[in-house]
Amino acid sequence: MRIGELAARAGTTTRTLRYYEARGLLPARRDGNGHRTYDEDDLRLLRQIRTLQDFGFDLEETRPFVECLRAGHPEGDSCPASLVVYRRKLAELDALIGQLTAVRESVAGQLARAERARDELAVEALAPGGPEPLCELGGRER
């Protein structure tokens, strides 16, 4: 098949598939004309790559996965350099995962502390020659 139509088959465009023919990820054979021929492990191998960048993999990390099906394996994460690279991802996604809990529980600490000062405020309010509300948007209530 020509480039047009493994690009709309692949659901990107000719761009991207030049882009990985120079970064060596999709075979570059021609025709007797020039014009460039692809089939469908070229396919499978293009499904592969977005598959991988769907899940947040660099493009340069989908190159084992890659070179795992051209040597003619079923799957491409069948090879051990693809299973280095998970683990590597999981490894990265598992640090990720602690930066984001420990900044939830800053924001929670956070919102907890706002809502006991925000009640501390409404107590002293309602008590006898206490601090005036102030309303949302910063005046006195009335």
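Residue numbers count along the first chain shown, from 1. Note that this is a predicted model, so its numbers are computed, not measured. Definition used throughout: the rigid core is the maximal C-alpha set that superposes within 1.5 Å between two forms. First, how it differs from the form predicted together with a further copy of the same chain.
- Core-superposed comparison between the two forms: the Cα of residue 30 travels less than 2 Å.
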Contents of the next structure:
There are 2 protein chains.
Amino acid sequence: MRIGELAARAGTTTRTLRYYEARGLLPARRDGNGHRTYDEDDLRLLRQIRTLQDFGFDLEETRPFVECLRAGHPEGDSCPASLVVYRRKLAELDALIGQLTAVRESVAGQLARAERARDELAVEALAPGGPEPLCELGGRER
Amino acid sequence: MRIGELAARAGTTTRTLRYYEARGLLPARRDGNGHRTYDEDDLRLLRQIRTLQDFGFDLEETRPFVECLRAGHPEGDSCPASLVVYRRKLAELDALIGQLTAVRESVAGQLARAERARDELAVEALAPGGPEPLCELGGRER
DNA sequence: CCTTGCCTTGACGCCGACGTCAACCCCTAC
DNA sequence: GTAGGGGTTGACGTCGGCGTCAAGGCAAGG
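Follow the form predicted alone with the form predicted together with a further copy of the same chain, if you could.
After this comes the whole thing, all chains and molecules, with the earlier chain placed first.
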């Protein structure tokens, strides 16, 4: 299988495959014309990379998984180095989610405060008489 | 006040201030020497920008807040355009947190599965006799 | 005079994961 | 022949928010 077919079967592009090869992640054999040649095992490696990429793993973080598969193990995460990456990623995700959640609460608080301030100004504009809202709902007599 | 002092008082760098000016976010007056000159209001604008940046807002997203302050409003979020940005950011944060949480669960599941597989292989290695774990804890008779 | 320190503009570097273009080769079909 | 649809390498562009030089100006202090 050549580069175009592999890219299509993995749902990616030839540029990406050449990039992976340049990074030493997915080397390719060559045929007589100098064209890159891949087999089904390469497709497995590539799918492993893509799955992790979709999870937000850096390219370098996929390397242990790829090497694990290439070493003949049944799964990319059958090796201790892959588990280390999993655990590190979990910790990163927890930290990030925690930070984002804190920011989310801050922004929500700011939004609520700003909307309250806006509404109070609106009410003030409707009742230009006095600054204290003392249940003068009639509003006719001064 | 000149650029170095403003940067120091806002906890940022002169490079950053020049960058903001180039983006049209924080223009500066000039003194006789061509040096940038700022006042206390500029410090308020800058602090507004920095606060939002720390929350993860893009620079462009801080623009409504800055313009709101420059228009004379008491707070950067006293204008409807700022509230729109708040709400959009909240939605983005919710979406992102949701995605990250889903990824987190996937990774946790993968890790658990991989660890289970590893442990089963370890047990198998300890009992090379038969593939079925039928309570043969004695392990002495074949 | 010279150094020090602050300022100026301009321009390139960085990071990651590619996209995009240029110029060229190879095989096949018409 | 020639057009088309693969492939090759090389190199620059992208995105944001600056960092980091380089080369020079201007004022105060010794």
